[in-house]
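A lone chain, given as structure tokens: the form predicted alone.
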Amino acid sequence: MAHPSDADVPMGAVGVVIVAAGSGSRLGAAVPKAFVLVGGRPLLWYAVRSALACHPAALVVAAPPTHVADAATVVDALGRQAGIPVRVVAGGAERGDSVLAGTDALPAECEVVLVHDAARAFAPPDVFERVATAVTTDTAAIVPVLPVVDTMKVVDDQGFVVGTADRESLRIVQTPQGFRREVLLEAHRRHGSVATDDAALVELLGRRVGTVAGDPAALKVTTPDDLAHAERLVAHVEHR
């Protein structure tokens, strides 16, 4: 995986943590979200395949404790084919617990950690590359983003509009998000494990969070409509 230019201080090896412990309740699925099938394969399979295409030093999947063996079945062959160590560990009760479990399982030489959601299974490999390359000693956290194209209104608790947000300064945030390992660990240990966005915890440390271009393909599969979109995406990409 690529690293910063000579103008920046290069970091060490890159490790990837894929958080796959989501319940999938909003999908109405009978299995955790990462194991919902799209094009005949679990979402987790696509997420791991994209991450391995960037040749990280190691990859860890944080799976629901009840599905650790199932996750290993999904990812073992991908790891062997890529020649990259892939481990599966039990995730925790909250998303942050899973991030910590996955990060702790990475080899010590992984100084940069990319945290990715299995629900964003179709994030292209070049997004992983952009994020990893942008992490430096000065910019300890990087998130991929997309511009906001819709008008955004601020609404009060009674449903009335109280303002219009300046969309020029707004961005849609995706994963993978990249971090210096020690900064990611400090952020989680100091500010809890309930955040849905790891970069928000780094912000609470007072550290700057940089951005790189995201990709529309990195949609988050959350609802049945998202799942239908993912099916169309796979049908287009896998069979062209």
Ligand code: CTP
Contents of the next structure:
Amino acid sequence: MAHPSDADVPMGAVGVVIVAAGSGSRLGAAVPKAFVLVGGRPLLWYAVRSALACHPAALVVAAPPTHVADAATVVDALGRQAGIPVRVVAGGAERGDSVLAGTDALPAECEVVLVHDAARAFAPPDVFERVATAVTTDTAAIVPVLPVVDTMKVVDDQGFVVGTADRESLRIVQTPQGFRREVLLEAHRRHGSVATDDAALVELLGRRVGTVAGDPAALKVTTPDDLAHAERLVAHVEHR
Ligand code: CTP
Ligand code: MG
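Condition change, the form predicted alone to the form predicted together with cytidine-5'-triphosphate (CTP):
Expanding to the full complex; the earlier chain stays at the top.
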């Protein structure tokens, strides 16, 4: 259990970085994954709409260098309608490079940075809210999580079971993940090359990472099966 200290106070303005610069090799579409259509709209459009719904001070999209103008076409109207500055920058070769490029482009006032995968396009606005509110000076990193419902086995390299994991202590981790900006930058500076997720880099700094409830809708679109699932989700939500 976290013990709030004197330093454990809420932070200032929130900026969102949406990393959308990946190619989507496992999905295998003709366009980068963020531009794949679901319910007639690119995944990136849903991700940005959801993030803007919780009124960040600014939002930056890290797009494939070849698709910066296309990304701006997708998101400009959403930013204007929300009255929130939305910028598109070129992402990098690795996801961590895209996180840094996006964070660099946020205004200095953004002390809290929410890093979100465009591939998790259907993360609802209340997840952004929960994550942003939970970032404090002391708990400098927050991840949204889901409980593990299946039994988890540990196996050796030949596939034989060597143990059963304690499910109670396991969580599935999603994005958006929230950070004090300076802690996110330090984590990437010191440990960026081993990036699995951004919070893992903060763990390597020896800093506390907190959790809030995630949402099953924040599934990551990785494979064609996930895309089919996303189509069903959109048909259900948008036409209610
Ligand atoms: N990403 C990024 N820059 C990269 C690599 C990934 O901005 N150089 C983003 C992706 O666009 C995605 C998120 O990081 O929104 C999570 O990555 P992943 O789901 O692995 O997407 P891809 O790398 O595009 O897919 P794949 O690994 O199948 O190629
Ligand atoms: Mg990838």
